[in-house]
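Consider the single chain below, provided in structure tokens and representing the form predicted together with the partner chain.
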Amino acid sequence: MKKHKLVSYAKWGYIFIAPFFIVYIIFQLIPLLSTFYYSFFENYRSGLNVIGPNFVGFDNYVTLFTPDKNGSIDIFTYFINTIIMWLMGAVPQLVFSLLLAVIFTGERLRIKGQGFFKTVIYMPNLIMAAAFAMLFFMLFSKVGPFNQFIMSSGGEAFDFFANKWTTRGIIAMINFLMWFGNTTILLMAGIMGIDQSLFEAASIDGATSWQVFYKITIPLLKPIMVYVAITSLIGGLQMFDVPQVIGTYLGSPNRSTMTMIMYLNNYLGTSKNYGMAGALSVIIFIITGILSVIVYKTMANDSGKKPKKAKKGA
């Protein structure tokens, strides 16, 4: 009789996360399924004429892995191009946020201000992606001020979206603007949840700044870091919106700016091709999976298994 008595609060966690997990399975785990499910038909439209749906195997994956005449694979180059574009963003935004996220945590400086800084680093993340990028379209364009800038000085103006590096590197330039503000917060929070006494009991031992940032700072802050990598690495690859009112749908000059996502996009533009673009979201889908577990991996790896060791040890 008494166990009747014992009330099961068990119930209650699962009744309280099922709204998520029913509005996952509605909008999330139905659509990825039926993304694969649809990646091996025959379906676009020409026109206003709907072709398919037709059961044609893998001939969708086929067609994405065939080389052109010059031996390149197109998603090759746009993955290529995504990671490029990734890189020279996220890097710089890394390092970046890392050393601001110090200097505003560090005890010998005690910056004044800090809430300031903290609003106008975030700032550029409240404007809308397409938005940010627009203005930088216009502040780099041939007659915009930087070229008027550099003409009245006495250079020839030069056209900053007619080359790949540059444009790219202005696309990376307005993500690292638009993250690294967040990132710097992350990682602000990640510091200052490291214990203390930690950084007291170095200084009383006479490490240096150095020392103090690279033995203590850093493997500690390592799984924020991993967290930061990979979400930034998920958002790398479905870059989509700035490169887009940069490069446009063409991903101008020469392909160079042209994301998988901006490929996934042509692909559901005018012909709704959803065979094809199924098969490239698959593909998306695996890489995203892969590259998140290499990252998990090479920098979780010290950080995951020497506590378990310790914990052995002791």
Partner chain sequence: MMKKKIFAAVLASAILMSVAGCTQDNGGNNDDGNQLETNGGAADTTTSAAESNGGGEVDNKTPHQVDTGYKLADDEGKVINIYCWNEDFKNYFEAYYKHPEGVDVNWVVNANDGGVYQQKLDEALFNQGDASADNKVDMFLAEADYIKKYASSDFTSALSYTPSSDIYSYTLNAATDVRNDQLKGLSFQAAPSVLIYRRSIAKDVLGTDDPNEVQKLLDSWDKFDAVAADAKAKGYIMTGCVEETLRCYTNNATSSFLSDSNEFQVPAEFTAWLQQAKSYVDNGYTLTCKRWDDEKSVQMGTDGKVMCFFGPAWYYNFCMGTAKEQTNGDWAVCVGPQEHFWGGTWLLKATGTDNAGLVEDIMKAFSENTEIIAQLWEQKSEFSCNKPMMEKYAADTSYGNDLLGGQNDAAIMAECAKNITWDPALHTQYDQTFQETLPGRMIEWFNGDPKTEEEAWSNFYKDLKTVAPDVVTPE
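Positions refer to the first chain, counted from 1. Here the rigid core means the biggest group of C-alpha atoms that line up within 1.5 Å when the two forms are laid on top of each other. These numbers were taken from a predicted model, which means no experiment stands behind them. Compared with the form predicted alone:
- G206 is not among the residues whose C-alpha shifts by 2 Å or more between these two forms once the rigid core is aligned; its shift stays under 2 Å.
For comparison with the form predicted together with the partner chain, produce the structure of the form predicted alone.
Here we give the lone chain, stripped of any partners or molecules.
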């Protein structure tokens, strides 16, 4: 009898996923390691002269955390700016998107035309962030429609971009409008993935809408919410284009809209200080990792905890 040679399909799996790993190593891993390596070097341009690369150890990191003449540390200031503007946009975004997702997927409401609503709320995400920011910059400018309405009502023109909180609020509103549609669609997909028999059983047992939402929807939707929160955090820490248009590269007013990436871009674009830019990139990477772990640990499902033993006689 002829022996049939067994065909190994495992190698084809490795062949199919190999392009991803090759691209990742060339365009992601190697640049990441190179950034970390060059963060320990002095490498910048002074006029037409290029200084370095010269090994300086942790001097670039020490410089980033050295107070300026006013006693403030720039990296802390810009980190706080970034977190504030992210929270101002992300928290309302998550709440509003969750509300819309529950409404659109509710069996009791049975809203028709969900495909149309998904398209409409996702459309702002298709617009370039810089164009969206420029639109709002014109709307809230001194000669824009909002100030025209205020003056026609007998009031005085208000300079929205001279106040740090109104400027931050406009930036947060732009990010909210751009991304709430994407978040809503993700949460809708998560809700529709929940076994409908659970909602039917709760309805038969007489559970109210709030009880169904709090006891069934939220716990089972938690993995999607964790994903949304972490990706929103990563995007928030990388906030650049909207505050760059609204507050210019100076982070006006009074550096209150300067973000971490804008600070990084100043080293790359103005002084060509690649050593400092590398050190700042490493710090942003570490901060992103730490905050992502905190968000995950805070929001992740605690189902892995062992239930407490019931007392005897209870």
